[in-house]
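Form predicted on its own, single chain, as structure tokens, below.
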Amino acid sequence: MSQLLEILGSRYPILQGPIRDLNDPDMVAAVSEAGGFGILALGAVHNPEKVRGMIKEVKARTNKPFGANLMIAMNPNNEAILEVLFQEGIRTVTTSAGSPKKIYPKIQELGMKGLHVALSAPLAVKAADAGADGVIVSGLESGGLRTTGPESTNMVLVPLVCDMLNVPVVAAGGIADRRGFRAALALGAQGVQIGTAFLASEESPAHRGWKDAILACGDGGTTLLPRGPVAYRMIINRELKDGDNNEEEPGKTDRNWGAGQVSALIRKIRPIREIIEEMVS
């Protein structure tokens, strides 16, 4: 068994990408039931008791392992939430959007495991130094939150980080089928994190227009949309082409749909179990 599977406790080294709009107990449970590692996205959930309720809802649907994602810089209640996660039997979390130094002492105090999302090799090294048990390397092709600076694709970033660290590396971005899964493992990753492919699944609670935009997305069909100090990878639509874009929350409306470059490979809406079984076949 790989180090990653020991940390996750799941059958397959396939993590659910923590997309806020997919924070649905049926969705999380479906990933875990299919052998993956379902993840609750808690970046915008500040009430620890609400987190407890969400965990119980997932537990009512599966007895398989699942975890949660904490956005470090965006939630002042992360330590209290970690306490609740531990009390409810969650043993592995992922962290993102902030310095891991702020949260890993608490994760270690509780005896939990953590995987930190890094968008570059230097940040991956800092995460390991801060105590992360593994890193999730999110390449340029990934959807959602990005930086506004130069970034590398996973073909470069994954082996680079694997050469630098001894902790498990998870590849995130550009993976939707067994070709991407095998490629990630060949590059040195022990597993993958899937966002866009699960976003377009049958169990996904995402708006049908969002799913249809992914199915219609072709080669070069996404772009990085700057939002202050960060950027979001979005599917290009008429408003983006015309420069008529004033939405405050990308990815939540029928005008701006967040998704990764791998959208070009997704051509039908499938059950999560089918996506995972094809990926590991």
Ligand SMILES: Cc1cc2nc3c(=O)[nH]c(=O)nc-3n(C[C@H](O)[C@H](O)[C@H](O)COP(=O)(O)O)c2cc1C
Given for the second form:
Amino acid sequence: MSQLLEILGSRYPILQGPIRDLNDPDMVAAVSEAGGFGILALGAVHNPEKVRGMIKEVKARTNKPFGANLMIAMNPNNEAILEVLFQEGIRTVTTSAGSPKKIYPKIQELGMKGLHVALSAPLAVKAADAGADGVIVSGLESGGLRTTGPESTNMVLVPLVCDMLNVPVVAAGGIADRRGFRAALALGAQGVQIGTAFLASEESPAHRGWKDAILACGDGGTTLLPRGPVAYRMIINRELKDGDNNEEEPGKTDRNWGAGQVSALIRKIRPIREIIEEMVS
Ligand SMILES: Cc1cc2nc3c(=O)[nH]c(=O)nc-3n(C[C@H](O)[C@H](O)[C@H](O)COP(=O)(O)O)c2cc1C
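Show the form predicted together with the ligand, please, because up to now only the form predicted on its own has appeared in this conversation.
Time for the whole complex; same chain goes first.
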């Protein structure tokens, strides 16, 4: 068994990428039930007791392992939330969007495991030095939050980081089918994190317009939208071209949709089990 599967406890090394606050318990449970590792997105959930309730809802639907994502710089209550996660039997978390330095001592103190999302090789090294049990390497093609600086795609970033670290590496970004899954493993990753493909799944609570925008998105159909020091990968549409520059965070209207470049490969809304089974076939 790979180090990553030991950390996750799932059948397959396929993690659900957290998508802001798309936290339908059916969706998280569907990923775990299909053999992947479901993840609750807690970046925007500040109340630890609310987290307890969310965990109970997922537990009512599956007895397979699942985890949670903590966005470090965006949630002041991460330490209290970690305690609740531990009390409720969650053993593995992912961390993103911030320095791993302060949170990993707490994760270790609780005897939990953590995988940190890194958008570059130097940040992956820092995460391992801070005590992360693995890194989720997220290349330029990924959906979600990016930097405004120069970035590498996973074809370069994944093998680069694998050469530098002894902890397991997960590839996030650009993967929607078995070709991408196998390519990630060939590059040295022990597993993959899937954002856009699950966002466009049957179980995803995303607005139908969001899913349709992913289906309609072709080659070159996304762009990085800068917002101060960060950037969001968005599907290019008329609203984006006209500019919505007054908004602090894109994606909050019902017309601006975040998604990865891999949208170009997604042509059908499918159940999560079908996506995972095809991926590992
Ligand atoms: C709209 C959107 C929102 C996201 N929100 C989060 C988040 O809250 N926390 C996080 O760690 N990653 C977030 N991500 C990144 C995903 O979890 C995942 O790593 C990424 O989408 C993988 O790339 P892919 O979309 O090509 O599969 C988000 C991605 C998208 C598309």
